[in-house]
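Taking the form predicted on its own, here's one chain by itself in structure tokens.
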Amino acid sequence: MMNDQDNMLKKTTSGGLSAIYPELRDRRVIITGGATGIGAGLVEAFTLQGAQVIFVDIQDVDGQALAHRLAPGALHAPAYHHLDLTQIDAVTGAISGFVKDLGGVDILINNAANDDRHAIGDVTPAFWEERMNVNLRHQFFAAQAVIPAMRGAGGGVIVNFGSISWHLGLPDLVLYQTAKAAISGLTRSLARDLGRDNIRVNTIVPGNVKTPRQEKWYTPEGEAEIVAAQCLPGRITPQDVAALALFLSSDGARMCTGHDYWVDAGWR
């Protein structure tokens, strides 16, 4: 028989993405950039699995609204916290506090990023540093902050987020693509160094995901061109990306580490 959590999952997910991972129930999950877009889809997906979710962002209105929307009927209501990921002392302090509050951590999802467009000639040293801080640096230090607890517990999962953009060489994204390319190297290195501690590290590479933020960059004609370039028809949704994150976080992926996993409808 289905319990309330199972019914909630069945009713809330879209596109037939209703897989239930019993082992994710009560798992302790920290998600960065969780207030909107792909991040909000991740928060919802893990909450619906019965996980204990803490998510951070700087978009307080959206973050608080998401936590409020998901709380009714949830086994564990997700908790939103404001956190500027460019402030590394704040990041390490906050995550250490979350780990203490949760009594440990099982899964870290390094999702936060910013893909604002920029021209090569407009890049200054200060802007370079700011873009690396927004898109790359915090992923390492967030991982560093959870590693002791994961080691102490005998294992854990870290999922970093890359981008299809640098594989395609899209225009006006040179710093974003530089940072996202580095994340693949970060994942490989962490997976090697942490594997004997039973800590798995992978990268999710989304294609063009239909979110309000992405829609501002594309005209309907531009969206149609993307879909035409994909092997599969239709637009990728945050729920499609979350489905992959759930699998990589589950025991079914126990031998998956050190690699990029794509959800791009065959765009590349």
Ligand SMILES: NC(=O)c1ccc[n+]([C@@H]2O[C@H](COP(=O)([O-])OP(=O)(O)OC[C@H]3O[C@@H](n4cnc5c(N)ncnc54)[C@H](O)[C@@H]3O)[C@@H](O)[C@H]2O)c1
Contents of the next structure:
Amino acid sequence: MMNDQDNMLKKTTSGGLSAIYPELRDRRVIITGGATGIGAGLVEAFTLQGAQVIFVDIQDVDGQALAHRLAPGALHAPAYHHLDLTQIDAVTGAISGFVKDLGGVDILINNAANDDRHAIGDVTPAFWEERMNVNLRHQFFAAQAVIPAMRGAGGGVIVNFGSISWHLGLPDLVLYQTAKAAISGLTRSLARDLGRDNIRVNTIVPGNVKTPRQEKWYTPEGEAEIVAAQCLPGRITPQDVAALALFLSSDGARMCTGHDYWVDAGWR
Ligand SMILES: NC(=O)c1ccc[n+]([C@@H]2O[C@H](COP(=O)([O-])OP(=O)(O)OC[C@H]3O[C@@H](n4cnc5c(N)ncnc54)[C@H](O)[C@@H]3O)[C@@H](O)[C@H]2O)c1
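Compare with the form predicted on its own: the form predicted in complex with the named molecule:
Let's see the whole complex now, leading with the same chain.
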């Protein structure tokens, strides 16, 4: 017999989000950059699994609207909080507070980033710092803030977001790509140090995902060029990425750690 959660899942999702992981029900999840784009897809996907989701962002209108849209029928309504991830003291304090409120934490999804284009000649030391802070630094400190609770509970899952961009060497993204390349090293290092505590750490490497922000960078012709370079036809959606995040967070992935997992439709 279908319950409300099953009905909601059936009504509101498509394609990549067909799986239900019973163990994700009630799991405590913190998602960064959850107000828009892929992050919003992650918030929706974990909420539909019946998880307890707290998500943070700086886009308050979108964050609150998403929390409001997902609340009806949810086993646990997702909670939105404003948090600027470039402010490390605030990150550490907020995440420790969320862990306290949730009575622990099972899953951290380090999704937030900023892929503003920039030319090499325009980079100043201050801009370097700012790009590393928005694209790399918070992933480490958010992880550091959840580790004690995960250790105490006997395990947990951390999913970091990398990018296909530096693998392809895309133009005008040198600092973003430098930060995203470091995330693979961060993941491997954390996975090694935390594995014996049963904390799994992986990187999701998205290809080009159709989000409102990506539509700002690519014309329809540019999108067509990307699709032509993929093995598979069609555009990758936030739901396709969320489907991988759900699997990596599930008990089915219990022996997966320390690696990059790609969802790129075979873009080369
Ligand atoms: N969309 C793609 O094609 C693509 C491709 C490769 C990698 N990725 C990666 O996937 C993740 C999600 O990408 P997206 O396309 O949804 O990005 P997006 O820019 O659409 O969304 C990122 C979210 O992070 C938030 N954010 C940015 N700076 C923040 C800050 N200082 N504090 C708090 N929140 C902040 C933004 O407000 C936004 O809601 C990112 O890590 C990105 O690098 C995306």
